[in-house]
Each structure stands twice: as C-alpha cells, then as structure tokens.
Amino acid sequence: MPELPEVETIRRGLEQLLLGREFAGVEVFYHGSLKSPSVEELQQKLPGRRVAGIERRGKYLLLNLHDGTILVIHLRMTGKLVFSRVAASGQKHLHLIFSFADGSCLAFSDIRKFGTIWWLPKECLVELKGISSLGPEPLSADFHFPYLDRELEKRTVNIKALLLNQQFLAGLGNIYVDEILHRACVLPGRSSRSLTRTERLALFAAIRSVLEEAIVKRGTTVSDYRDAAGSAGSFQEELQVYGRRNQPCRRCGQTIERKVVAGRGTHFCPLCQR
C-alpha cells in the first residue's frame, strides 16, 4: 500500500493542485527519505522551479518541472503526500515539506520511513533501477491479451507471485491481486502456465476492471492511505476477499480463507476460485 489505484488517485489530485506552482523552499526533517541529491543541494537549487506536469509509472509519482528536471516519489508502505494552502503543522511522522511561492505546501509523511524521493534530470530517470525494470502499465495499450497469454505460457511460477512481480506488470500489490484473482475465479497458488485460455481471458478482463473501479472509488483505505487532499478512498467497501477472512463470499456464500502464497497473506474463496 498504496498500489496503482491509490497512486493514480494521488496523481490526479496533485495535477489539479500543483500545476504551475513555483517552489519556494524545502524543509527536510528525515534525511533518509531523500536519496538524491543532498539536502543542501535540493534546498539551494529547487526554489524558483515550477511544476509542469505530473505522471505515474507503476507506484512511482513523477513531478516534471519546467526546466527538464523531475521529482520522483515512491510512497512505499505508508508514505503520504498531502497538499495544504497554508503552512503544514500538526502532522505526525513528517519527513519533508515542499513550500510554494504562494504560501501553499506539499507535506510528505511516512510512519515506516520506507518512502523515497529523488530529484534528477529527466534523462537520468532510466537509471533508477526500480523504474527501468518495470513491466507494462496494466491500463495502457502496452498491456494486451497476447502479452499476458505469452508470459503465462512460458512461466511456471504461481499466478499470485507473477502478478506481484513489477517486472511483469507495473503497479499491482497484495490487495488488488487478491481481488483480481477472485474476479477471474483463479486460485492464487495455480501455476501460471496451467491457466486455460478461458481463464486467461477472464484474468485479463479482471485486471483492467478491478483497477478501473478502484480508481473511480479513489482507492482503498484499510489503514494509512489518504489522497492528496487528505481524504480516504472508498473501494474498501467493495472488497470481495481481501481482509475478509472467515466471512462469507459475496458471490457464493462460502467462507473466505487466508493462507500465505508467494510470501504474502492471501485471501480467496475455495469454491469460486478452483
């Protein structure tokens, strides 16, 4: 957490709030969150630059600045970005504050201290290992059924592990993989290659539909996630299996089970997902 729908929701919110704003300064309270450059260089050189566009790649946020540089932010497990029209105050676990010329600010906080920020020339983006190795975006034209079919056919790893692999498909995490596999009626421990053509088509459709619906609902808030305005998502109300251990499946009534698959706690319906 947050996964693709949450990061996309944050991106859309920031796009409405930050475009054209000019940086005035940076306060850094936890130096470990800034991977490059040094705190001193960021504080010296970032002021005066303006936000020209905001993109997302997998779970990464990309703030493009007018001079060709880029701020790359990965929220990891518990990172939050919250915009305020006045100076930030009273926030817990505050690591960094970007202030703007009009007095507004963007605060980055993170309970677990795993979130990371880089500022670099845009042409150096491909040198960031986590981004350079990402697979296709699941809601883009680069992700199509022939790609999925081909990749499933040549792999024997279980389907849950494959969907969590960011080099195979960018942006999926534990919540949405569980929901996708339930919608496609596929057990998470199944070998990727074992899926029939019908199941592969169902999986392809489920990947797109679950993510699209989660974005409409502004993401899933089960603990820390908030959007750029500090508001919770609502897709948690639509979850079919994730976090519903020992509760009845909303499709068939069978009790939802939980076990560890691919090293992750995994929720599934033993009747729907054969």
The other form holds:
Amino acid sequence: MPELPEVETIRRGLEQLLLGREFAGVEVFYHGSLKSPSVEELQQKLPGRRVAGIERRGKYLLLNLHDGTILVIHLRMTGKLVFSRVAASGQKHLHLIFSFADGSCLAFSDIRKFGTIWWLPKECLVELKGISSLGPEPLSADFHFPYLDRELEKRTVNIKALLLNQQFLAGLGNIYVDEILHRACVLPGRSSRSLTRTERLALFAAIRSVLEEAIVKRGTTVSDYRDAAGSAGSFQEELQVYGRRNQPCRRCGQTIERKVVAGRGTHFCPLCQR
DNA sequence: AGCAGGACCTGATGGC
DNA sequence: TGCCATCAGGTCCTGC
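One more: the block was the form predicted alone; return the form predicted in complex with the DNA.
Below is the entire complex, every chain and molecule, led by the chain shown above.
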C-alpha cells in the first residue's frame, strides 16, 4: 500500500520522467477514478498543457501544470502509476491513460478502484477536504517535538489510531505505524497521553528515522507496489513486525503477535514494546 | 468535537 | 474441484 515513502519514491520517479512533457490526450476506462472535472472537459482542455513540477503532500501526488492547474492523484491502496515511452494498453485494471505529445504515456491502474484523480485550478486545492485538513509533513520543520507532545496530551485515542490519523500527521499508514511503534518500544494499544517523556522522544525520533530509511530503500513492496518506472522497493527486507506474526522479534527474540487495534491488523512484540 | 465502525472494491486464501 | 466466507487497508461518511 503506498504510504509516504512509496508516494515520495513515485514522485521522484515522475519528476525524472514527466517534467516538461506536454499532454496530448486522456483516455478514461473507469469513470469512477476521475472525481472532477467530467471526462469530456478533461479530454477537451488538458491537451497542450505541460508538467511544470511534481510535489507530494501526505499520500497525495500533485502534478503542477505550467498554466497554474494541478492534477491531484491519490493511489489509496492498490493504485499504480506507470510511465511508458510507447503507448500502453491491455494491462488489467487499467482505468486511465494520459498520453503525451512525444508518444509516451502515463497509465493509472488500480485493482480495487479506490484511487482518485482530480484536475483543478491551484486556488481550488483548498476545496479538497482531504488535502486541506492534512496535518504537518513528518519530515518537515512543521513537525517538531512540541507539536507531537501537545497532540499526545490532548487526544484520548490509542497511539496507533492517532498515528494513522492524517489530520494529526500526514502520510503514515498501517505498515509504517507498526514499524514506528516497534522502534519506539511502545505498544499500539497505549493511550496517547499515557506515553512518558522518554517514550515521546523515542516516538518522535522513530517517526522520522523509519520514514527516512524507507525512502532510501525506495519503499516497501508487500504485494504489488511499484514505482513510476515499474520497480519494486526493498524496505520489506527491513520490516521488524509488519507481516511477521509468529516469527521471532529481531530485537529480543520474543514471538511477534498480531491483533486488531484501531480497526487495523496490528503487529507488535509483546516483550520489547511496553 | 472526537471517536468508532461501516462502506467502498477485488483478489487471495482457507474451510468444507 | 468448486463454492462461500473472510480478510487486506485509506479515506469518507454516518451516528453516537
């Protein structure tokens, strides 16, 4: 599932592949992917516009076009963006293809059809509630210890649910939350405000270090994640708890357990996480 | 307001 | 073998 490190890896790939390219057309096979505008309006108005820059906000990809409009893409769980130098077709679950003036294209496919695309003027970005309500970027200066400390104090939910909340912090998903809590030695069911100062400091450091290392490894490929060039990531080899139920903890040897916390499959070490 | 739980989807897996 | 139920998870929506 693409979380922050995967989306950042895709962003970097797309930046190499798409910058300056001019849109020539769009084919839409599954209309549910395109939230706005209509297929007709997109097909009519997108051609001729060029890619000027690619940003990421949380798990959202933002393709800035030279005329001040933005293509916003969210891959949700199984969405994929794959660039090809020649026209692509025939692949399964293909929902939309952007073609460029030089004959290359960007294909959007998604097994579960949850992924979404918007095209809108930059000033309308605030109307996308999912983006405008996002919390700070975990790797930016906006995310600092006093913020984490304050939020932990005022929330009543368990720490797993808080870390999954995009309005608290943008970009974390199920895999990295489990890994972060293991690194910080904190059990996922603990209430946010119960964390000691030592644990809060460890959590702050773990959020940053796990994400940074995962970006270096170009993300985690558990089932079908691929970057924009079609390559898998390698952080799955570094996972300490996620997907390791009944296997020994790499830190203390205790058997990794799995239970549902905050409605999500949650992996943890019952001995070295407290 | 904050929080919990269901809905949206399809493919993989397991039980019978 | 085939059928059915269950599970996977990001975000939005509803209701408490």
